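First, one chain by itself: the form predicted alone, in structure tokens.
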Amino acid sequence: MEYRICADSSADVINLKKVPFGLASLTIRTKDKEFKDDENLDVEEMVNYLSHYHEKSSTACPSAHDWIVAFGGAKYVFAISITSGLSGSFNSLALAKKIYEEENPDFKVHIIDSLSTGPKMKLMINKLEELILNNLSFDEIINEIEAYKNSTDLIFMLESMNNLANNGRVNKLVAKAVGLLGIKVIGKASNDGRLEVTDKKRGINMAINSIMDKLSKLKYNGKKILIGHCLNFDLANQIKNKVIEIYKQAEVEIYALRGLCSFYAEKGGLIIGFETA
């Protein structure tokens, strides 16, 4: 097959069944440890380690070389990165495209800044696989996937903001208050691909109600929805049941977040990607 789909590891995808897939791994770093977000990562071990870690932590994006390796010599490549608002992965991808096409004049790479992460990227990858298997041309797939990107969205719920504080993305006092007071932080991906907090609720029921309200306001109407969880299947399942109760024909899938998304979601957190009207 001349086609290949690639993504960095924030997409929570390791491989695909029917279309060749290339993974460009991000890395989570602390003072003493480094976790490469690939198929060998023990996510639970990483999450438990980070939950007791209070010094500076960071993430490292794939290099242009890492992306080129992920392209795998394919003639036609579709590559998706985590939002450029949180990582330099898209910039590395753009450089990789330039080098790859200059070295292979007959090859084409279409790159996509997801302006998101995790389950929204996973939805886009699944759509790309479907489009390729339907034998569309390269340009037709570009048109379809860009339109699809604009008909998907993402929300999140956090029970902890420890890593975000250690990463310098939120105030440490705010993060400490969230942990001590049992506050659930609910938010969405903003239009420029950043994490936008929209609500703070105390208690699971209020948090679930807030999530359902966000889904409605963001024009979810019962299509595909992916609920990624960080060691919190029970809450993910509660939300799944609530979605099916309101949207009878909804296609709901629960899955465990991998390394990079677990770093941001933290233990107990959820990231939800969905198709909109």
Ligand code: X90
Given for the second form:
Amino acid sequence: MEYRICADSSADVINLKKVPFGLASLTIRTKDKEFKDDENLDVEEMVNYLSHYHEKSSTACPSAHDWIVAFGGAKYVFAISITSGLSGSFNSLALAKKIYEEENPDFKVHIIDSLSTGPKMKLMINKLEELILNNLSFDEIINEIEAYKNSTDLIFMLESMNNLANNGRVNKLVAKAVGLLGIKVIGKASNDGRLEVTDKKRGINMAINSIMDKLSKLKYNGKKILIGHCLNFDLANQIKNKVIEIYKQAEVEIYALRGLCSFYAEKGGLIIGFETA
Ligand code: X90
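Based on the form predicted alone presented above, generate the structure block for the form predicted in complex with the ligand.
Following is the full complex, with the preceding chain placed first.
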């Protein structure tokens, strides 16, 4: 097969069963440790380490070189990055495409700025895999995946926004209110791929209601929905049950976020990707 799917590690995908896959890892850094977000990372250990660590920490996106290595010499590549609104990963990817196609004039790379992260990227990668297995042409796949990007969405629920605020990804004032005990912030990916906080709720039940309300307002189509969690399977499972109760055809999958998303979503956080009507 000449097709390959590539993604940076914010997509929470390590490998695919039926189509070749290339991973471009982000890294998480503290003063004395560096965590590469690849298949060898013990995410739970990292999150527990970070919960006791209160000095400076940051992340770094893959370089163009990292992306080219992920392309793996394949002739036709579909590569998807975390939102360009929050990371330099898409810029690196665009440069990687330019170099790769210049060096190999009959190779093609289609690049996608997901304008999101985690579970929405994972949905798009699963769709790409399906399109490739259905023997669609390169151009047909481009059309289909761009349409799918517009018919998927992303919401989140966070118990802390410290890492987002300390790394300049959200306003410090917004982040402050979240740190209060029991307050959960709920929001969505904005159209330009940044965090848009819509609700602040106290307690689990209020938070779940707000999430269910958001799913309906954003026109969840009642089919595929992925719930990524950072050490919070219980809440993910409560939401899964609520979704199944209301949407009988729902295909719900729960999974543990990988390194990059866990660093920013922090302990307890959820990121939910879903299809829209
Ligand atoms: O380039 C880098 O170092 C990576 C920077 C990533 C920054 C933010 C990641 C946020 C992940 C937060 C909830 C989901 C929000 C999605 C909004 C588009 C987790």
